[in-house]
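Taking the form predicted on its own, here's one chain by itself in structure tokens.
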Amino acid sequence: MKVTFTLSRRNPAEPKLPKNYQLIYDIVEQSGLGRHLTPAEIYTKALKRRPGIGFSTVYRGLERLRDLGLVSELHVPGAEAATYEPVGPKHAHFRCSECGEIEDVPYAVPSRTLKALALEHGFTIDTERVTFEGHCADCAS
């Protein structure tokens, strides 16, 4: 099936998608920045709204919204699946390893860093993701 994508009346820079994945991505959104939904979540949440659609229609969404650039995929060491939030400023990642709990910090790797390590090995970094790991503030208490 060829999905084909034109301009949107909402914002003229996002493309109009299919009615399922604008619920899906309708549903990243209004979740907000700093949380941060896993595929089986954004399913239940999409379920409620529109009976009978599949899980397996959510994870291909989910996987479109990413390659458009209109939702953020996070892999984090220890998580049991990946994790979906709205496009947002550069930030990094806090992990509690007891509790599981997920949370923006506002960090980015400097720019001169970045280049430095590209420029000792011979590559070029497009992207940069940065995860951290500890005890939140109420596992650690």
Given for the second form:
Number of protein chains: 2
Amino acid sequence: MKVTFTLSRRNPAEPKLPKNYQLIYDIVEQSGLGRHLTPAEIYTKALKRRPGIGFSTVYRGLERLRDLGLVSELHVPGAEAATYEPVGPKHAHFRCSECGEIEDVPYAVPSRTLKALALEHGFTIDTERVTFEGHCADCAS
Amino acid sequence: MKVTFTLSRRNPAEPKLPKNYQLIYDIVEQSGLGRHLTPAEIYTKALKRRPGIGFSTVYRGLERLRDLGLVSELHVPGAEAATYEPVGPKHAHFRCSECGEIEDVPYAVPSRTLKALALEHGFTIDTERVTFEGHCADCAS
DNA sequence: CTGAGAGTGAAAGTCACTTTCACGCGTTTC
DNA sequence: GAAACGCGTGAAAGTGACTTTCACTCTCAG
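Mind giving me the form predicted in complex with another copy of the chain, seeing as the form predicted on its own was just shown?
Whole complex next, starting from this chain.
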């Protein structure tokens, strides 16, 4: 499946992303919302499209894309590695402690609450992370 | 400072915790609510009280205490190691991205919300984790 | 006392991730 | 076009948290 890159359209001020980084971005985007890929999985997919690509390039690419805000990095306790997903609306994550599957959950701390907490404690909040753990529908049965 | 162990009072059915595990429990308890110790820090403190104690014993002890629900384990993205704190009321954590300091924040997802999410998605929620990141009062100035 | 099982410490292993470094490729500058 | 430059690249070694292994020791019920 051939996919045209939409990077320059998204951010015209940043037209030149190295092609390997575009490839990585492409892979994460194609995974779709709700999918969570580890660097190893992304590397495997990248290898198929560009044989010879190095592991370090994938790590570097993910780091860069994360800093640019083009992909989201997700650390979940219990999962052995970080996972990456396309950027999307703020949401929480649910991890099944039995099968390890990670699911998106539509929940975010109310911004009013965030403001109140920040004010009360004197800090500024840049990001919020909400993770639930339990048993998914499949494993519960 | 000599401290009497309160273990057996807390859980009379589990009167026999190995003394090294009691030591570790003691250290975490004494750190107080709001403190967050890494295994390395706990090991250092343990060494002073019981020279010769091994690293693996500390890890094993923390694991055991965590499973028994006597201490809380906390993984924070960005922090290099896990941290441990005494059990206490549910709360969220704030981590300063500049100095790495971790602070307790009195916030919990409303239980009604939890129930609603669980029902809607068909999973059961055992634990919830909320982490904020930003700049603490000291670093912001 | 005695034997089984739990606890212990040292050391080696594992694994995600980071760093280093020499090379290459494209871009810019005469 | 040719030389100079710099970012991107891949291989490989390094790092550090945690885990596993294993032989030894301690504890305690019988």
